[in-house]
Amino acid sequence: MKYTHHTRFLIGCLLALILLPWLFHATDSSYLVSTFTRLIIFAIAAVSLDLLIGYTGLVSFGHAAFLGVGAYTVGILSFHAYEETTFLGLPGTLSGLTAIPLAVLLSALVALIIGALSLRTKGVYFIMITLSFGQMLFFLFVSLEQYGGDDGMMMFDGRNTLPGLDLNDRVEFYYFCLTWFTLFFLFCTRLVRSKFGRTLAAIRQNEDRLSSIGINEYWAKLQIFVIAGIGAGLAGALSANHTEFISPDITHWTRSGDLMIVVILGGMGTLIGPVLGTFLFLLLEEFLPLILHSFGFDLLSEHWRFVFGPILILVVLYAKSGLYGMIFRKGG
């Protein structure tokens, strides 16, 4: 019962997300659907960071690297097709058929090699590691002067392009994302459910006894950290096309801070949770200075996280397994 209430609630979210653009043009609020464009490529990202946190148990501080090794790639491809210049002696391309593979394979390889090393680690160690690994991606792209350092970079040529699809075209993009969310949902989904899945939970609840039976913890934590990556680089060259602007700040600590705020919040360990902390999270964002500043709250407004602090402590302390737990207490 509690599975078929679960499932049903998720076919419920998917259908609304599809009518959702239909929902906008009847209301003449179409620009709204770049807002949900933006929640949709971070829900891909906080579900990315749910398979650490939440089924393995591995509290990474450093997961927006990713998402800026995934964006920097689409853009460095775009500026020097721009540019009409090389890299490497390759030439740029706004083709979505090469940039944004290339950006999921990049953040694979980065993710390979940040793992093998933070994953010698455990506990604050690694939470240290994995902070810094993030920091030396943060400081190498504001280094990167050729493409505006730390003022960042536009693309000037607009979205990637895809045969048969216009992806300039906000109603397009968006199904583009949505569609690429419900394949790595689904994905994760699978995966959490599988025999791989089992061990990740066993490396979460008693990571030694692991070592005792002989299955090699290290290498099953470096491939789900790999897959985390990979996660976390295709939000970030979605999120590079969608705001067809890429700085060093997506990579910041802060961003990973925020994704770790929205898989608490939403519940951890629970893959829709995390979806459901990154609504209220990023729709708190968008909405919340504008309704603080309606009630004459003008101070508040312009800090707004002042606000949704105290609604952050109270979810954590009332509902433990977050918003996933509060609507599915009945189910345990």
Contents of the next structure:
Amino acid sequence: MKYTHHTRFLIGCLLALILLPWLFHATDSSYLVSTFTRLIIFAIAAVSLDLLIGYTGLVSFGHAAFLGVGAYTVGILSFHAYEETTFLGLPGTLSGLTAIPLAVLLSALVALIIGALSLRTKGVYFIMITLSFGQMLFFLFVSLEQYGGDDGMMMFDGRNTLPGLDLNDRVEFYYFCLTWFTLFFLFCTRLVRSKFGRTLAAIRQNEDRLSSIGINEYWAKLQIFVIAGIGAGLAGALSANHTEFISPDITHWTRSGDLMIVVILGGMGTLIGPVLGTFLFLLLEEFLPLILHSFGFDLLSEHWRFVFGPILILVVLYAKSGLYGMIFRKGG
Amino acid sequence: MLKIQNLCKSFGAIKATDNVSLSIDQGTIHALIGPNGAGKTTLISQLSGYMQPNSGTITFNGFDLLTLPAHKRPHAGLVRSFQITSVFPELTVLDNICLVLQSMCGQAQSIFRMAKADLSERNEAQEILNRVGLGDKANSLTGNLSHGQKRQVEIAMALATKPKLLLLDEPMAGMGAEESRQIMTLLNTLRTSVTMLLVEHDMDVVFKLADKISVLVYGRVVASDTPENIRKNQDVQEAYLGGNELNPKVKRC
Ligand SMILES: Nc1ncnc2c1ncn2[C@@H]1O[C@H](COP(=O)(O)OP(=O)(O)O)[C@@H](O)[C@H]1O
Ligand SMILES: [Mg+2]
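Could the form predicted in complex with the partner chain be shown next, to go alongside the form predicted alone?
Then the entire complex follows, led off by the chain already shown.
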């Protein structure tokens, strides 16, 4: 029952997302395609974070670090392609077939290192150490003077190139991101229902029991940490392409905080939740100031976060498992 | 099969394990008795790798157990159960057992095998639940079971690892009379295939099942002998059996 309910909801959402560019075209609001591209990219990162927070019980406060690694990989390669210089003896490139896989690979590697160290701690210490690693990366990117320091850098040559696809076209890039989002979402759906998913649930519920039944919980946690890092790295690579601009802000701790808020708002331990959370969060962030302004609340419009905060708190308080709970639990 | 030599473990001033030497022979049920706080759980924790001793050695089938991390010990055939029930409350009873089975076949990290689709695993888990008397609870959430039923899950999980040496820390504590009898019968049928170290307060159970009994008091082994000799032993009578300390009805935690 619940399963079909879910599937129908998902297929409906996917169809809506597929048809969206037509709708915007018809209503002369094509600029919104770009807004929704941003939502979809952010949703990939949010879903990947929920694998840690909601499914494994690992509250990682440094997830934006991997967004940064993905984005900077694409950015630095593009920078050297434009300058026709080399990086560690290797030429830059704009080719998406090289840049995007490399971005994902490097995110995995950084996640492996950060995970290997921080997963030795638990609870509050884990939150603090992941936060510290995130900030370390932030300051590392700030210190990269060659790539704009804290001002960041532009991708002067435009987005990555791919055979048969023009990513500089707004609509084609939207579908490119939607495809990655769908693939990642399907992968996660399988993952959480797999035997490994059951191990993750066990870690969340009673991690001290695992070694007595022969499971190396450290290794399992490291594996999911790397998978989540890959998701965020992919989102980072897409995000760099989307804005054609990369700055350390993408790794700032408030970005990690936003991701956590989105996961909690949408519903931890579900895959749909973080997507819903992302959509509500980013749409409010984008349109709340405008809405308030149009109602004449100019002061509030400037300090829109004062309205935004209470809305978030209300959702979290009144819906037990966030937006997901509102939609799926009440309906029976 | 298991040989403990000069094992010591202290918590501050408390010597929880005080120079313990003990060996467990293959194919026997070895009972460990002693008053609360004697260090029985602490000893099991060291055998299962949950605690590291301060000194001493433990060999299992001839090789040094202390170099083996806790999560590898079940794969070597050494498995413990917990005195304080430790299950996965948000998984169904069946999934608790399936989790153990998948771990034992090295599939705990398998992404491409669906958890609920492995029918032979589910059948095997159901079989184990039937044996401990929980067959009809397979699809209940473990967190919703009664205390006694959770104890049964605890034992089923240990059995699912197909242990060679099973360390049972007060398996019947908190169970109803009927459940206790069922578990006792089960342990008795397992005795031919599984060696056991059994910590238990119920002397009826201990004297019915045990081939050998060791008595632990303040971290020390004060006697280790056959049930008949333990019954006759004057020291044990004074230290433990005869005294008022023995009261199996008391709920322990
Ligand atoms: N983690 C611990 N930290 C400090 N003291 C402990 C710890 N575990 C057990 N003890 C102490 O060690 C002694 C033995 O405890 P335990 O092994 O639980 O006894 P038993 O299982 O025989 O009742 C007790 O005095 C207890 O307070
Ligand atoms: Mg105890």
